[in-house]
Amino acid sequence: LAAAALWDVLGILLGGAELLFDGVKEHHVTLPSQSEPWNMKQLLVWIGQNLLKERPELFVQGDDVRPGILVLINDADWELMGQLDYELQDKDNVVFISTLHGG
């Protein structure tokens, strides 16, 4: 198998999510090359330890996204593209949009 290519991945956060990661909304990443495909799993392991700046708890609950951040992959809801099991393609477009908020 040859190597997996890098992708460059746009992640997008609204809603309240990119108080988060230090008030930015808009991430252009590549991913580093590995032999599998990246997937959406990967993916929120990659942003945890790169990208989030404070209270992980407040985006992440175990390997997944925290309930309440709805989750959009070229504009579609992750649930109908796999959730987790998504695999990235390069140029994919991936936006979390918090639905929680303070009263």
Contents of the next structure:
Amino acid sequence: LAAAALWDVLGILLGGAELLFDGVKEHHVTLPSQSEPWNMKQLLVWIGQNLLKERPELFVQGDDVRPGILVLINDADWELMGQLDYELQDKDNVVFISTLHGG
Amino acid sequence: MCQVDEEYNGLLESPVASSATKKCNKCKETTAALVLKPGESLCRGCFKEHFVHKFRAMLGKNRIIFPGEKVLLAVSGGSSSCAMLNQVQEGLGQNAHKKLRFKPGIVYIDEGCLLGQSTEKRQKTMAQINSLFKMTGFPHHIIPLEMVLNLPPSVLEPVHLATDDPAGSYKEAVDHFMQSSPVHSVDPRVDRSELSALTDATNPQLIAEAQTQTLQELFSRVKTLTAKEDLLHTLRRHLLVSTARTEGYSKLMLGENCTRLAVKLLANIALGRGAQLAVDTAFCDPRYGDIVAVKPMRDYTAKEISLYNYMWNVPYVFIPSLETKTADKSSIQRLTESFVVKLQVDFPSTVSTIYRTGEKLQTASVTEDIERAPLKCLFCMCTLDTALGETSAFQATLISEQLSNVGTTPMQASLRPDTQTKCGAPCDQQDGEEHCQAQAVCCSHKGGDSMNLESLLCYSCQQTVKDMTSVEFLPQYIMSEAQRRNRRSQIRHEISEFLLTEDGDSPSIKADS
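For comparison with the form predicted on its own, would you give the structure of this protein in the form predicted together with its partner chain?
And the full complex, kicking off with our chain again.
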């Protein structure tokens, strides 16, 4: 397992969340290798540093995702997957959907 | 909420550390795909069943939409209203269980002008919406917000219908429908010819540049985002109701969901709209008389809707609004939303608690008597909450406002409704007495141009108008209706000595004016 140093992740943004990412909905991302597996907490930080184009506070608040934005991992609610502690697998599919009025 | 300790303590301390292999609570077989609320996780299949059932149950339980009735769905392109459209579409399908039997139509209002969008951008959005609507096969109307400038003043007058016992008539209507139409069922596709005519008529219309400008001028006169949103909401409602009337619909379906309504409930209290809470958040909103607005999505949380749309590929178009990309504190509505949503994270019953509270609210005096109907607000068309006694909280607010302004501007007395008659309310309250008198003189020359706009509005709508630097760009239909009402009350005042009753609402006057 340790050999697979790279994690390919497909991120999808919907419901207006894409506006903070230049309007791009799909992001194919290869995460840099690190000794431990990536978890969601680290992914959020990484997204904040690398993908977010503007107004980061409208997407990440503290080290959690902004309230009102839903997260699905492989099409399942992340509340079933351990939320921020979920360890990402290769080829995981992460979806962010904003339920807020106006995105 | 009062049981907060018992219910949430355990939950807060131990976040759900369940594995991905958790089973669905309903069928106990398939892996769960989402958590509706703590302890209630469902798989995809059961979630769909639950979602569909809720929609039909909501309409079935309320018995407000009659079979064969024409219903206008207000679709903004957002997830909630598109989910509603999808449910109606599925409910009308041939093999639907508990089939819906009304005739739907769709309306979309393009508000791109307020965001300063270019014509190309607006047309692109409208084309997207148009193709979305075309797939449904329902008649649809795509209307630019500018059309609000062409509305007739009659929009602001609720139309009263003679209604019998609603429960009885519902049953009759169902029986009648069952007898008359086994052959030509209400398949919306029958209306093809009608449909094509309508789509031609509502082609991305040629909006006059001048109208776009007028609307932009109007909104640029509004100082706060709070008031802008409120004004937009008002104008949008007028346009929806008017469209429903001219196109012959008798019901208007709005896509407001549970989360949205919980936010609206709290925001409305903050906006001073307490008197209208019940009618604003209830399933059925009868304030327009002939057109009844219903909210079939009010049992769904925003999460349910977004997940449903995602899992079952319900198409929706994200359309930026005034609130898009704004900070939490940019408006009262926005701040309330972020408050509720944040609270919901730690206390998952927040939204449903607020929403259930709203369900228990009732309006104190609903007089159906047409002759004695209380005065309605010119904007929101709710019963005026300002005609209260001297000891009311409203009067106290006015007095304290007056007193706290004494030091700064002596003429704040002009705020008081009784002294307002001196000069039109739109006149800037910051100005001194001389100005007011001067204006009063010129007002009498100009005749109807100035008016007591504020006296015709409810408390909250008054606040919105106060946040505007000038009302000259308000649509004509509002101004002419305001003039008419002012004239009427003036005449009533003049002949008041000759009236037999103390009650100013005597029918004979109504007929005269």
